[in-house]
Amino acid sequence: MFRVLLTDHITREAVDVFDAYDSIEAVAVGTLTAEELVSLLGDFDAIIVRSPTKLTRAIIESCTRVKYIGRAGVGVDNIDLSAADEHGITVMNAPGGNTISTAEHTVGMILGVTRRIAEADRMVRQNRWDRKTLRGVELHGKTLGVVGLGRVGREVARRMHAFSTEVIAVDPVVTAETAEDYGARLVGLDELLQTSHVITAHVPLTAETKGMIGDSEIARMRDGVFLVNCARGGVYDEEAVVRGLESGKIAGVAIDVYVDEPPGAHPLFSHDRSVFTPHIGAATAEAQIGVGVEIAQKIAKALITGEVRDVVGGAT
(Lines of atoms letter the chains of each structure in order from A and count residues from 1; the text may use other names and numbers.)
(Lines give C-alpha, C1' and ligand atoms only; values in the text may rest on other atoms or scores of the structure.)
Protein backbone atom coordinates (compact mmCIF):
# COMPACT_ATOMS: atom_id res chain seq x y z
CA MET A 1 0.00 0.00 0.00
CA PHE A 2 1.40 3.38 -1.05
CA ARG A 3 0.65 6.38 1.15
CA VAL A 4 0.44 10.00 -0.04
CA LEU A 5 0.27 13.07 2.18
CA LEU A 6 -1.61 16.05 0.70
CA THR A 7 -0.99 19.32 2.53
CA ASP A 8 -2.21 22.92 2.34
CA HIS A 9 -5.91 22.07 1.97
CA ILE A 10 -5.55 20.66 -1.54
CA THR A 11 -8.97 20.17 -3.13
CA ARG A 12 -11.14 17.10 -2.63
CA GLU A 13 -10.87 16.33 -6.35
CA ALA A 14 -7.16 15.60 -5.89
CA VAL A 15 -7.93 13.11 -3.13
CA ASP A 16 -10.52 11.49 -5.40
CA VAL A 17 -7.77 10.68 -7.90
CA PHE A 18 -6.02 8.50 -5.34
CA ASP A 19 -9.25 6.98 -4.05
CA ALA A 20 -9.66 5.32 -7.44
CA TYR A 21 -6.62 3.13 -6.67
CA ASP A 22 -6.91 0.25 -4.22
CA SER A 23 -3.14 0.36 -3.67
CA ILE A 24 -2.92 4.07 -2.68
CA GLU A 25 -4.04 5.68 0.55
CA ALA A 26 -4.31 9.49 0.50
CA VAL A 27 -4.25 11.58 3.68
CA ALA A 28 -5.31 15.23 3.29
CA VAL A 29 -4.31 17.80 5.90
CA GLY A 30 -3.92 21.56 6.20
CA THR A 31 -0.64 23.44 6.34
CA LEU A 32 1.61 21.75 8.88
CA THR A 33 4.52 23.06 10.89
CA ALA A 34 8.02 21.82 10.14
CA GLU A 35 7.93 19.69 13.28
CA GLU A 36 4.62 18.11 12.29
CA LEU A 37 5.93 17.29 8.81
CA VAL A 38 9.08 15.68 10.18
CA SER A 39 7.01 13.52 12.53
CA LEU A 40 4.69 12.34 9.73
CA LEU A 41 6.79 11.91 6.60
CA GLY A 42 8.44 8.69 7.68
CA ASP A 43 5.12 6.96 6.99
CA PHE A 44 4.56 8.28 3.43
CA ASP A 45 5.81 7.45 -0.05
CA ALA A 46 4.93 10.85 -1.53
CA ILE A 47 3.89 14.32 -0.47
CA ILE A 48 1.99 17.01 -2.39
CA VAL A 49 2.33 20.65 -1.35
CA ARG A 50 1.17 24.08 -2.41
CA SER A 51 3.20 27.25 -1.81
CA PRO A 52 2.59 27.64 1.97
CA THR A 53 4.56 24.49 2.83
CA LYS A 54 8.33 24.96 2.73
CA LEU A 55 10.16 21.69 2.20
CA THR A 56 13.55 22.66 3.59
CA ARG A 57 16.68 20.54 3.67
CA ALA A 58 15.98 19.54 7.27
CA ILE A 59 12.49 18.34 6.40
CA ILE A 60 13.62 16.49 3.27
CA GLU A 61 16.39 14.77 5.22
CA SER A 62 13.70 13.29 7.44
CA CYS A 63 11.94 11.77 4.39
CA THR A 64 13.38 8.28 4.70
CA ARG A 65 10.48 6.73 2.77
CA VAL A 66 9.37 9.54 0.43
CA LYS A 67 10.24 8.99 -3.24
CA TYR A 68 8.14 11.71 -4.87
CA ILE A 69 7.33 15.34 -4.07
CA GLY A 70 4.49 16.95 -6.01
CA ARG A 71 3.96 20.70 -6.28
CA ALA A 72 0.33 21.63 -6.91
CA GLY A 73 1.28 24.59 -9.06
CA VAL A 74 4.31 25.77 -11.01
CA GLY A 75 6.93 27.38 -8.77
CA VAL A 76 9.19 25.13 -6.72
CA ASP A 77 11.17 27.77 -4.84
CA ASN A 78 9.57 26.44 -1.64
CA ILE A 79 11.31 23.07 -2.15
CA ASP A 80 15.03 22.43 -1.62
CA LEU A 81 15.76 20.70 -4.91
CA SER A 82 19.40 19.98 -4.08
CA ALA A 83 18.41 18.14 -0.92
CA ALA A 84 15.77 16.18 -2.83
CA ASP A 85 18.35 15.15 -5.41
CA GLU A 86 20.81 14.04 -2.74
CA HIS A 87 18.14 11.86 -1.15
CA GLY A 88 16.88 10.30 -4.39
CA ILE A 89 13.52 12.11 -4.32
CA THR A 90 11.92 13.16 -7.61
CA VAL A 91 10.14 16.53 -7.66
CA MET A 92 7.31 17.16 -10.13
CA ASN A 93 5.05 20.16 -10.66
CA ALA A 94 1.71 20.92 -12.33
CA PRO A 95 2.38 23.70 -14.83
CA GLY A 96 -0.88 23.49 -16.75
CA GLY A 97 -3.63 23.65 -14.17
CA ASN A 98 -3.47 27.36 -13.32
CA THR A 99 -2.38 28.79 -16.68
CA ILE A 100 -5.68 30.44 -17.60
CA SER A 101 -6.28 31.76 -14.10
CA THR A 102 -2.87 33.45 -13.93
CA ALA A 103 -3.14 34.82 -17.47
CA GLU A 104 -6.56 36.33 -16.74
CA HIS A 105 -5.29 37.86 -13.51
CA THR A 106 -2.34 39.36 -15.38
CA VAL A 107 -4.65 41.00 -17.91
CA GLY A 108 -6.74 42.33 -15.03
CA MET A 109 -3.64 43.75 -13.37
CA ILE A 110 -2.57 45.43 -16.61
CA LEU A 111 -5.97 47.08 -16.87
CA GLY A 112 -5.96 47.94 -13.19
CA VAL A 113 -2.66 49.82 -13.27
CA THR A 114 -3.11 51.57 -16.63
CA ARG A 115 -6.65 52.74 -15.79
CA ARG A 116 -5.90 53.41 -12.09
CA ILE A 117 -8.82 51.28 -10.97
CA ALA A 118 -7.65 50.72 -7.38
CA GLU A 119 -7.16 54.46 -6.86
CA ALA A 120 -10.57 55.20 -8.30
CA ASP A 121 -12.18 52.63 -6.01
CA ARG A 122 -10.57 54.19 -2.94
CA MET A 123 -11.66 57.67 -4.05
CA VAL A 124 -15.33 56.70 -4.37
CA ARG A 125 -15.28 54.87 -1.03
CA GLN A 126 -13.92 58.04 0.57
CA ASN A 127 -16.77 60.10 -0.94
CA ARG A 128 -14.38 61.95 -3.26
CA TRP A 129 -15.16 62.74 -6.90
CA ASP A 130 -12.01 64.15 -8.47
CA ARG A 131 -12.05 62.48 -11.88
CA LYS A 132 -9.48 64.75 -13.49
CA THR A 133 -6.73 63.31 -11.27
CA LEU A 134 -7.39 59.78 -12.53
CA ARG A 135 -6.39 60.09 -16.16
CA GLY A 136 -5.35 56.67 -17.41
CA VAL A 137 -3.68 55.21 -20.48
CA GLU A 138 -5.33 53.28 -23.32
CA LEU A 139 -3.84 49.93 -24.31
CA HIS A 140 -4.98 50.39 -27.91
CA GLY A 141 -1.96 50.98 -30.11
CA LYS A 142 0.53 50.44 -27.28
CA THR A 143 3.29 47.83 -27.04
CA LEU A 144 3.26 45.05 -24.45
CA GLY A 145 6.57 43.38 -23.65
CA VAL A 146 6.32 39.80 -22.40
CA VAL A 147 9.39 38.41 -20.66
CA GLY A 148 8.97 34.64 -20.95
CA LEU A 149 6.63 33.15 -23.54
CA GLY A 150 5.75 29.94 -21.74
CA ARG A 151 2.26 28.71 -20.93
CA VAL A 152 1.10 31.84 -19.11
CA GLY A 153 2.98 34.32 -21.28
CA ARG A 154 1.43 32.85 -24.41
CA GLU A 155 -2.10 33.11 -23.02
CA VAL A 156 -1.48 36.71 -21.96
CA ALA A 157 -0.20 37.53 -25.46
CA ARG A 158 -3.26 35.90 -27.02
CA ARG A 159 -5.67 37.89 -24.87
CA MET A 160 -3.96 41.24 -25.26
CA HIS A 161 -4.72 41.25 -28.97
CA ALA A 162 -8.32 42.01 -28.06
CA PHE A 163 -7.03 45.47 -27.09
CA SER A 164 -5.23 46.03 -30.41
CA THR A 165 -1.96 45.93 -28.53
CA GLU A 166 1.31 44.98 -30.23
CA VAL A 167 2.94 42.13 -28.33
CA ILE A 168 6.70 41.61 -28.36
CA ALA A 169 8.46 38.92 -26.35
CA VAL A 170 11.80 37.66 -25.09
CA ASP A 171 12.29 33.92 -24.68
CA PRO A 172 15.50 32.06 -25.56
CA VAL A 173 13.83 28.68 -26.10
CA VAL A 174 10.80 29.75 -28.17
CA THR A 175 10.97 29.92 -31.95
CA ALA A 176 9.77 32.90 -33.94
CA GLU A 177 7.10 30.67 -35.52
CA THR A 178 5.73 29.62 -32.13
CA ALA A 179 5.65 33.22 -30.96
CA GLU A 180 3.73 34.22 -34.07
CA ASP A 181 1.16 31.51 -33.36
CA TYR A 182 0.27 33.46 -30.21
CA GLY A 183 0.43 36.86 -31.88
CA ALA A 184 3.82 37.84 -30.50
CA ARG A 185 7.04 38.95 -32.19
CA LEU A 186 10.35 37.79 -30.72
CA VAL A 187 12.86 40.57 -30.03
CA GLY A 188 16.01 41.08 -28.00
CA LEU A 189 15.80 42.25 -24.40
CA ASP A 190 17.12 45.71 -25.26
CA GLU A 191 14.38 46.29 -27.83
CA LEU A 192 11.72 45.07 -25.43
CA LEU A 193 12.95 47.36 -22.67
CA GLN A 194 13.25 50.40 -24.92
CA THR A 195 9.93 50.13 -26.76
CA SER A 196 7.37 48.56 -24.40
CA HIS A 197 4.74 50.70 -22.72
CA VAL A 198 3.86 47.80 -20.39
CA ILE A 199 6.21 44.96 -19.38
CA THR A 200 4.98 41.73 -17.80
CA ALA A 201 7.21 38.91 -16.55
CA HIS A 202 6.33 35.22 -16.87
CA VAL A 203 9.45 33.30 -15.89
CA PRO A 204 10.30 31.01 -12.97
CA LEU A 205 12.56 32.27 -10.21
CA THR A 206 16.01 30.80 -10.84
CA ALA A 207 19.61 31.91 -10.35
CA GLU A 208 19.44 33.34 -13.89
CA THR A 209 16.14 35.21 -13.51
CA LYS A 210 16.56 36.53 -9.96
CA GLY A 211 16.76 40.31 -10.21
CA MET A 212 16.84 40.18 -14.00
CA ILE A 213 15.01 43.51 -14.12
CA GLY A 214 17.08 45.93 -12.05
CA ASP A 215 18.44 49.45 -12.17
CA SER A 216 20.28 48.97 -15.47
CA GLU A 217 17.26 47.48 -17.23
CA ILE A 218 14.87 50.10 -15.84
CA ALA A 219 17.18 52.88 -17.04
CA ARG A 220 16.80 51.56 -20.60
CA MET A 221 12.99 51.58 -20.48
CA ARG A 222 10.82 54.34 -21.91
CA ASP A 223 9.69 57.02 -19.48
CA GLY A 224 6.32 56.24 -17.90
CA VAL A 225 6.52 52.47 -18.31
CA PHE A 226 4.21 50.16 -16.36
CA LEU A 227 5.63 46.96 -14.80
CA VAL A 228 3.54 43.88 -14.02
CA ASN A 229 4.58 40.76 -12.14
CA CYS A 230 2.24 37.81 -11.54
CA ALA A 231 5.03 35.21 -11.87
CA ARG A 232 7.49 35.06 -8.98
CA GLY A 233 8.74 37.59 -6.47
CA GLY A 234 12.40 38.43 -7.05
CA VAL A 235 12.31 38.49 -10.85
CA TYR A 236 12.11 42.27 -10.52
CA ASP A 237 14.62 43.83 -8.11
CA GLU A 238 12.09 45.34 -5.71
CA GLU A 239 14.42 48.08 -4.48
CA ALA A 240 15.23 49.08 -8.06
CA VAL A 241 11.51 49.23 -8.81
CA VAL A 242 10.99 51.54 -5.83
CA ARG A 243 13.72 53.81 -7.14
CA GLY A 244 12.09 53.78 -10.58
CA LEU A 245 8.75 54.78 -9.09
CA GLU A 246 10.30 57.55 -7.02
CA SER A 247 12.11 59.01 -10.03
CA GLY A 248 9.00 58.84 -12.22
CA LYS A 249 10.67 56.53 -14.73
CA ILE A 250 8.06 53.93 -13.83
CA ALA A 251 4.49 55.26 -13.97
CA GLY A 252 3.04 52.40 -11.94
CA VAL A 253 3.38 48.75 -11.02
CA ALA A 254 0.94 45.88 -10.69
CA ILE A 255 2.37 43.18 -8.46
CA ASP A 256 0.93 39.90 -7.20
CA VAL A 257 4.14 38.23 -5.96
CA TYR A 258 6.91 39.38 -3.63
CA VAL A 259 10.36 38.39 -2.43
CA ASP A 260 8.97 37.92 1.07
CA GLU A 261 5.40 36.76 1.48
CA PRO A 262 3.68 38.38 3.21
CA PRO A 263 5.84 41.40 2.32
CA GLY A 264 5.12 43.53 5.38
CA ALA A 265 5.31 47.33 5.23
CA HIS A 266 7.18 47.53 1.93
CA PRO A 267 8.20 50.91 0.42
CA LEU A 268 6.38 49.86 -2.77
CA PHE A 269 3.05 50.37 -1.06
CA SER A 270 3.55 54.12 -0.63
CA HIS A 271 3.00 54.64 -4.36
CA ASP A 272 -0.69 55.14 -5.08
CA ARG A 273 -0.62 54.74 -8.86
CA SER A 274 -0.10 51.01 -8.48
CA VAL A 275 -2.05 47.81 -7.82
CA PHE A 276 -1.04 45.11 -5.34
CA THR A 277 -2.66 41.73 -4.71
CA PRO A 278 -1.65 38.95 -2.26
CA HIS A 279 -0.38 36.21 -4.63
CA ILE A 280 -3.82 35.33 -6.00
CA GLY A 281 -2.95 34.69 -9.65
CA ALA A 282 -3.98 31.06 -9.27
CA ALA A 283 -6.67 31.70 -6.67
CA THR A 284 -9.70 30.52 -8.59
CA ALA A 285 -11.77 27.45 -7.87
CA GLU A 286 -11.01 26.13 -11.35
CA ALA A 287 -7.25 26.58 -11.01
CA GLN A 288 -7.03 24.93 -7.60
CA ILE A 289 -8.95 21.91 -8.84
CA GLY A 290 -6.82 21.84 -11.99
CA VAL A 291 -3.41 21.85 -10.32
CA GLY A 292 -4.55 19.44 -7.61
CA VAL A 293 -5.90 16.87 -10.05
CA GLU A 294 -2.94 17.29 -12.40
CA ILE A 295 -0.27 16.62 -9.76
CA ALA A 296 -2.31 13.84 -8.14
CA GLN A 297 -2.51 12.02 -11.47
CA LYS A 298 1.26 12.35 -11.94
CA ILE A 299 2.08 11.11 -8.45
CA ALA A 300 -0.32 8.16 -8.78
CA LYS A 301 1.21 7.15 -12.10
CA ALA A 302 4.72 7.45 -10.68
CA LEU A 303 3.88 5.25 -7.69
CA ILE A 304 2.15 2.59 -9.76
CA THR A 305 4.35 2.50 -12.88
CA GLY A 306 7.48 4.49 -12.06
CA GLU A 307 6.77 6.84 -14.97
CA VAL A 308 7.36 10.52 -14.20
CA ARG A 309 6.40 13.72 -16.04
CA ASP A 310 7.21 17.41 -15.57
CA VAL A 311 10.21 16.67 -13.38
CA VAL A 312 11.61 19.96 -12.13
CA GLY A 313 14.35 18.70 -9.85
CA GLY A 314 15.56 16.10 -7.48
CA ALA A 315 16.38 12.61 -8.70
CA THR A 316 15.65 11.88 -12.36
Ligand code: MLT
Second form
Amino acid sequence: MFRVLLTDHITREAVDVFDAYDSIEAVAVGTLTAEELVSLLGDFDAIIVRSPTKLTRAIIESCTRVKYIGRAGVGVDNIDLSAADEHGITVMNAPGGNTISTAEHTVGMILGVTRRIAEADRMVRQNRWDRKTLRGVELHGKTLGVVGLGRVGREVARRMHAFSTEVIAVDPVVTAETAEDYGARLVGLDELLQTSHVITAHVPLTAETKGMIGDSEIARMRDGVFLVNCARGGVYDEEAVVRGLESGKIAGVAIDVYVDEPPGAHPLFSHDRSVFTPHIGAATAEAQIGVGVEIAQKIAKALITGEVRDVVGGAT
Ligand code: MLT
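Please could you give me the other form, the form predicted in complex with the ligand, since above is the form predicted on its own?
Below: every chain and molecule of the assembly, starting with the one above.
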Protein backbone atom coordinates (compact mmCIF):
# COMPACT_ATOMS: atom_id res chain seq x y z
CA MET A 1 0.00 0.00 0.00
CA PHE A 2 1.36 3.45 -0.96
CA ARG A 3 0.73 6.24 1.53
CA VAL A 4 0.45 9.92 0.53
CA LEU A 5 0.39 12.81 3.00
CA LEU A 6 -1.52 15.89 1.79
CA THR A 7 -0.72 18.97 3.89
CA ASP A 8 -1.85 22.61 3.90
CA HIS A 9 -5.60 21.82 3.64
CA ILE A 10 -5.35 20.61 0.08
CA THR A 11 -8.71 20.38 -1.62
CA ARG A 12 -10.98 17.36 -1.05
CA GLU A 13 -10.97 16.67 -4.80
CA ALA A 14 -7.25 15.79 -4.58
CA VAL A 15 -8.00 13.17 -1.91
CA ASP A 16 -10.73 11.79 -4.19
CA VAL A 17 -8.12 11.17 -6.91
CA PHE A 18 -6.19 8.85 -4.56
CA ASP A 19 -9.33 7.24 -3.19
CA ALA A 20 -10.00 5.84 -6.65
CA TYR A 21 -6.92 3.58 -6.25
CA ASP A 22 -7.10 0.52 -3.97
CA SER A 23 -3.33 0.62 -3.59
CA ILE A 24 -3.06 4.23 -2.33
CA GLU A 25 -4.03 5.60 1.05
CA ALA A 26 -4.27 9.41 1.25
CA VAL A 27 -4.06 11.24 4.57
CA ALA A 28 -5.11 14.90 4.48
CA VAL A 29 -3.96 17.27 7.22
CA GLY A 30 -3.56 21.01 7.73
CA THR A 31 -0.22 22.80 7.94
CA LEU A 32 2.05 20.85 10.29
CA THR A 33 5.03 22.03 12.29
CA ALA A 34 8.50 20.87 11.28
CA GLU A 35 8.52 18.49 14.28
CA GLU A 36 5.16 16.99 13.31
CA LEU A 37 6.36 16.46 9.73
CA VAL A 38 9.58 14.79 10.85
CA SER A 39 7.68 12.42 13.11
CA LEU A 40 5.14 11.51 10.39
CA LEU A 41 7.09 11.34 7.16
CA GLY A 42 8.82 8.01 7.84
CA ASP A 43 5.47 6.32 7.06
CA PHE A 44 4.76 7.99 3.70
CA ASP A 45 5.81 7.39 0.08
CA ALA A 46 4.84 10.88 -1.10
CA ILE A 47 3.94 14.26 0.32
CA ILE A 48 1.97 17.08 -1.30
CA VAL A 49 2.39 20.65 -0.06
CA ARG A 50 1.19 24.15 -0.87
CA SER A 51 3.34 27.18 -0.02
CA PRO A 52 2.85 27.32 3.79
CA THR A 53 4.86 24.12 4.36
CA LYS A 54 8.61 24.65 4.09
CA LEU A 55 10.31 21.39 3.20
CA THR A 56 13.74 22.19 4.57
CA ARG A 57 16.86 20.05 4.37
CA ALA A 58 16.29 18.79 7.94
CA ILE A 59 12.75 17.65 7.09
CA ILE A 60 13.79 16.09 3.79
CA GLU A 61 16.62 14.22 5.52
CA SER A 62 14.04 12.60 7.77
CA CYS A 63 12.08 11.30 4.73
CA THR A 64 13.48 7.78 4.63
CA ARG A 65 10.55 6.39 2.63
CA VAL A 66 9.38 9.40 0.57
CA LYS A 67 10.04 9.07 -3.18
CA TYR A 68 7.96 11.98 -4.47
CA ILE A 69 7.21 15.53 -3.37
CA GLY A 70 4.26 17.20 -5.09
CA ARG A 71 3.73 20.96 -5.04
CA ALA A 72 0.05 21.92 -5.44
CA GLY A 73 0.96 25.13 -7.26
CA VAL A 74 3.88 26.51 -9.19
CA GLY A 75 6.63 27.92 -6.95
CA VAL A 76 9.04 25.43 -5.39
CA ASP A 77 11.08 27.96 -3.41
CA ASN A 78 9.63 26.38 -0.23
CA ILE A 79 11.31 23.05 -1.03
CA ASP A 80 15.05 22.38 -0.64
CA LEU A 81 15.62 20.91 -4.10
CA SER A 82 19.25 19.98 -3.59
CA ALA A 83 18.40 18.03 -0.42
CA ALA A 84 15.62 16.26 -2.38
CA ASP A 85 18.09 15.44 -5.14
CA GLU A 86 20.66 14.06 -2.68
CA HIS A 87 17.98 11.83 -1.15
CA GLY A 88 16.67 10.51 -4.48
CA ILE A 89 13.31 12.29 -4.12
CA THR A 90 11.62 13.61 -7.28
CA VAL A 91 9.83 16.97 -7.01
CA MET A 92 6.89 17.73 -9.32
CA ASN A 93 4.64 20.79 -9.48
CA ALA A 94 1.24 21.70 -10.93
CA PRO A 95 1.94 24.68 -13.16
CA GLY A 96 -1.36 24.88 -15.03
CA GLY A 97 -4.09 24.99 -12.41
CA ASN A 98 -3.73 28.47 -10.97
CA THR A 99 -2.60 30.53 -13.97
CA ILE A 100 -5.92 32.23 -14.65
CA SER A 101 -6.64 33.01 -11.00
CA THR A 102 -3.23 34.60 -10.54
CA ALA A 103 -3.55 36.60 -13.78
CA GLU A 104 -7.00 37.82 -12.76
CA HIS A 105 -5.73 38.81 -9.31
CA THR A 106 -2.87 40.72 -10.94
CA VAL A 107 -5.30 42.69 -13.12
CA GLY A 108 -7.35 43.42 -10.00
CA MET A 109 -4.24 44.64 -8.19
CA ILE A 110 -3.27 46.87 -11.13
CA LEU A 111 -6.72 48.48 -11.01
CA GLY A 112 -6.60 48.55 -7.21
CA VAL A 113 -3.41 50.56 -7.05
CA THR A 114 -4.03 52.89 -10.00
CA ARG A 115 -7.59 53.73 -8.83
CA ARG A 116 -6.72 53.62 -5.09
CA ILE A 117 -9.55 51.22 -4.36
CA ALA A 118 -8.31 49.92 -0.98
CA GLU A 119 -7.77 53.47 0.26
CA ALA A 120 -11.20 54.53 -0.96
CA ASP A 121 -12.76 51.55 0.79
CA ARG A 122 -11.11 52.53 4.08
CA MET A 123 -12.31 56.10 3.65
CA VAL A 124 -15.96 55.16 3.16
CA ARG A 125 -15.90 52.74 6.11
CA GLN A 126 -14.50 55.55 8.27
CA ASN A 127 -17.39 57.79 7.22
CA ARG A 128 -15.09 60.17 5.34
CA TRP A 129 -15.92 61.60 1.91
CA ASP A 130 -12.71 63.23 0.72
CA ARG A 131 -13.07 62.43 -2.97
CA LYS A 132 -10.58 65.03 -4.15
CA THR A 133 -7.78 63.22 -2.29
CA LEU A 134 -8.39 60.02 -4.23
CA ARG A 135 -7.42 61.00 -7.76
CA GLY A 136 -6.22 57.97 -9.69
CA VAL A 137 -4.82 57.40 -13.17
CA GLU A 138 -6.34 55.71 -16.22
CA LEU A 139 -4.79 52.65 -17.80
CA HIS A 140 -6.01 53.70 -21.25
CA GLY A 141 -3.02 54.69 -23.40
CA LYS A 142 -0.50 53.78 -20.70
CA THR A 143 2.29 51.22 -20.92
CA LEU A 144 2.41 48.06 -18.82
CA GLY A 145 5.80 46.37 -18.44
CA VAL A 146 5.62 42.62 -17.83
CA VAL A 147 8.76 41.07 -16.39
CA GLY A 148 8.50 37.39 -17.33
CA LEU A 149 6.17 36.29 -20.09
CA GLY A 150 5.48 32.78 -18.83
CA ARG A 151 2.06 31.30 -18.16
CA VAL A 152 0.78 34.08 -15.86
CA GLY A 153 2.57 36.98 -17.57
CA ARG A 154 0.99 36.01 -20.89
CA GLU A 155 -2.51 35.89 -19.46
CA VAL A 156 -2.01 39.28 -17.82
CA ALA A 157 -0.75 40.72 -21.13
CA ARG A 158 -3.74 39.32 -22.99
CA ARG A 159 -6.23 40.76 -20.48
CA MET A 160 -4.66 44.20 -20.31
CA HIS A 161 -5.55 44.83 -23.94
CA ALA A 162 -9.12 45.26 -22.80
CA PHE A 163 -7.93 48.52 -21.20
CA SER A 164 -6.19 49.81 -24.37
CA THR A 165 -2.89 49.54 -22.52
CA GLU A 166 0.29 48.96 -24.50
CA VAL A 167 2.04 45.85 -23.18
CA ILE A 168 5.81 45.46 -23.36
CA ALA A 169 7.70 42.54 -21.86
CA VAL A 170 11.11 41.16 -21.03
CA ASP A 171 11.74 37.44 -21.05
CA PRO A 172 15.02 35.78 -22.03
CA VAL A 173 13.42 32.60 -23.37
CA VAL A 174 10.36 33.89 -25.23
CA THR A 175 10.53 34.83 -28.91
CA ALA A 176 9.19 38.10 -30.30
CA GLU A 177 6.57 36.07 -32.23
CA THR A 178 5.27 34.35 -29.09
CA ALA A 179 5.15 37.66 -27.28
CA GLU A 180 3.14 39.13 -30.15
CA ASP A 181 0.67 36.22 -29.96
CA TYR A 182 -0.21 37.53 -26.49
CA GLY A 183 -0.23 41.14 -27.59
CA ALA A 184 3.10 42.05 -26.01
CA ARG A 185 6.16 43.65 -27.61
CA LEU A 186 9.45 42.16 -26.45
CA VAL A 187 11.92 44.83 -25.30
CA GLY A 188 15.14 45.06 -23.28
CA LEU A 189 14.99 45.61 -19.51
CA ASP A 190 16.15 49.22 -19.85
CA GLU A 191 13.32 50.15 -22.22
CA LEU A 192 10.81 48.43 -19.97
CA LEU A 193 12.07 50.25 -16.87
CA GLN A 194 12.20 53.63 -18.58
CA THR A 195 8.86 53.58 -20.38
CA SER A 196 6.39 51.58 -18.27
CA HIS A 197 3.76 53.36 -16.20
CA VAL A 198 3.00 50.09 -14.38
CA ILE A 199 5.44 47.20 -13.96
CA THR A 200 4.32 43.70 -12.98
CA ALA A 201 6.66 40.78 -12.26
CA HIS A 202 5.85 37.19 -13.21
CA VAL A 203 9.04 35.23 -12.59
CA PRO A 204 9.89 32.49 -10.10
CA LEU A 205 12.23 33.30 -7.22
CA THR A 206 15.66 31.98 -8.20
CA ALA A 207 19.26 33.05 -7.62
CA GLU A 208 18.97 35.12 -10.84
CA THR A 209 15.65 36.81 -10.07
CA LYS A 210 16.19 37.48 -6.35
CA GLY A 211 16.40 41.28 -5.96
CA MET A 212 16.41 41.75 -9.75
CA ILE A 213 14.46 45.01 -9.27
CA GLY A 214 16.50 47.02 -6.79
CA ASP A 215 17.65 50.61 -6.27
CA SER A 216 19.41 50.98 -9.62
CA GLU A 217 16.45 49.57 -11.59
CA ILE A 218 13.98 51.77 -9.68
CA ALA A 219 16.16 54.81 -10.38
CA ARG A 220 15.75 54.14 -14.13
CA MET A 221 11.93 54.04 -13.92
CA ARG A 222 9.47 56.83 -14.70
CA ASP A 223 8.62 59.13 -11.83
CA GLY A 224 5.30 58.00 -10.39
CA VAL A 225 5.58 54.39 -11.56
CA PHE A 226 3.33 51.70 -10.04
CA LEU A 227 4.86 48.32 -9.11
CA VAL A 228 2.89 45.10 -8.88
CA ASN A 229 4.02 41.73 -7.52
CA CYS A 230 1.78 38.67 -7.48
CA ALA A 231 4.68 36.30 -8.23
CA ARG A 232 7.21 35.87 -5.43
CA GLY A 233 8.44 38.03 -2.60
CA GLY A 234 12.07 39.02 -3.10
CA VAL A 235 11.92 39.58 -6.86
CA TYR A 236 11.65 43.27 -5.99
CA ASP A 237 14.14 44.23 -3.29
CA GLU A 238 11.64 45.18 -0.55
CA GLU A 239 13.91 47.76 1.10
CA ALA A 240 14.55 49.42 -2.27
CA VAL A 241 10.80 49.56 -2.88
CA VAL A 242 10.27 51.22 0.50
CA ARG A 243 12.95 53.79 -0.41
CA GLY A 244 11.25 54.36 -3.78
CA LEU A 245 7.88 54.94 -2.08
CA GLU A 246 9.44 57.29 0.47
CA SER A 247 11.12 59.40 -2.20
CA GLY A 248 7.92 59.54 -4.27
CA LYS A 249 9.64 57.89 -7.25
CA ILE A 250 7.13 55.03 -6.91
CA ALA A 251 3.53 56.27 -6.74
CA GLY A 252 2.17 53.06 -5.28
CA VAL A 253 2.64 49.32 -5.07
CA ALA A 254 0.25 46.39 -5.26
CA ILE A 255 1.80 43.44 -3.48
CA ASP A 256 0.49 39.94 -2.85
CA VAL A 257 3.77 38.19 -1.97
CA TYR A 258 6.54 38.98 0.52
CA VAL A 259 10.05 37.88 1.42
CA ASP A 260 8.72 36.66 4.76
CA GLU A 261 5.17 35.36 4.88
CA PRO A 262 3.41 36.53 6.92
CA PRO A 263 5.39 39.77 6.64
CA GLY A 264 4.59 41.22 10.09
CA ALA A 265 4.63 44.99 10.58
CA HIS A 266 6.56 45.74 7.39
CA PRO A 267 7.58 49.37 6.60
CA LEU A 268 5.77 48.97 3.26
CA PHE A 269 2.45 49.12 5.10
CA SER A 270 2.90 52.71 6.20
CA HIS A 271 2.34 53.71 2.56
CA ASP A 272 -1.33 54.31 2.19
CA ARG A 273 -1.42 54.78 -1.56
CA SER A 274 -0.81 51.08 -2.09
CA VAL A 275 -2.70 47.81 -1.86
CA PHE A 276 -1.56 44.65 -0.08
CA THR A 277 -3.06 41.18 -0.09
CA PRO A 278 -1.89 38.03 1.78
CA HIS A 279 -0.64 35.78 -1.06
CA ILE A 280 -4.10 35.08 -2.44
CA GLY A 281 -3.34 35.11 -6.17
CA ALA A 282 -4.28 31.46 -6.43
CA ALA A 283 -6.90 31.53 -3.68
CA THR A 284 -9.96 30.70 -5.75
CA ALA A 285 -12.12 27.60 -5.63
CA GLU A 286 -11.21 26.86 -9.25
CA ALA A 287 -7.44 27.19 -8.80
CA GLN A 288 -7.31 25.13 -5.61
CA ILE A 289 -9.23 22.29 -7.23
CA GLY A 290 -7.13 22.68 -10.38
CA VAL A 291 -3.71 22.44 -8.71
CA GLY A 292 -4.84 19.82 -6.17
CA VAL A 293 -6.25 17.43 -8.76
CA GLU A 294 -3.35 18.06 -11.17
CA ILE A 295 -0.66 17.18 -8.63
CA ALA A 296 -2.64 14.26 -7.16
CA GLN A 297 -2.94 12.70 -10.62
CA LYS A 298 0.80 13.08 -11.20
CA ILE A 299 1.75 11.60 -7.83
CA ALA A 300 -0.68 8.68 -8.23
CA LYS A 301 0.71 7.90 -11.68
CA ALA A 302 4.31 8.15 -10.43
CA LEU A 303 3.65 5.80 -7.51
CA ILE A 304 1.91 3.21 -9.64
CA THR A 305 3.86 3.36 -12.91
CA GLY A 306 7.04 5.29 -12.07
CA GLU A 307 6.14 7.76 -14.84
CA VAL A 308 6.82 11.39 -13.86
CA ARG A 309 5.73 14.73 -15.38
CA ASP A 310 6.58 18.37 -14.65
CA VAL A 311 9.65 17.44 -12.67
CA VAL A 312 11.03 20.67 -11.28
CA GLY A 313 13.89 19.37 -9.24
CA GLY A 314 15.25 16.75 -6.95
CA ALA A 315 16.03 13.35 -8.44
CA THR A 316 15.07 13.22 -12.13
C1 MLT B 1 2.03 29.17 -6.55
O2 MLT B 1 3.25 29.18 -6.49
O3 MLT B 1 1.41 28.24 -7.07
C4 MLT B 1 1.22 30.29 -5.98
O5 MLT B 1 2.02 31.31 -5.50
C6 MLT B 1 0.22 29.87 -4.97
C7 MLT B 1 0.79 29.26 -3.74
O8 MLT B 1 1.94 29.43 -3.42
O9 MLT B 1 0.05 28.56 -3.06
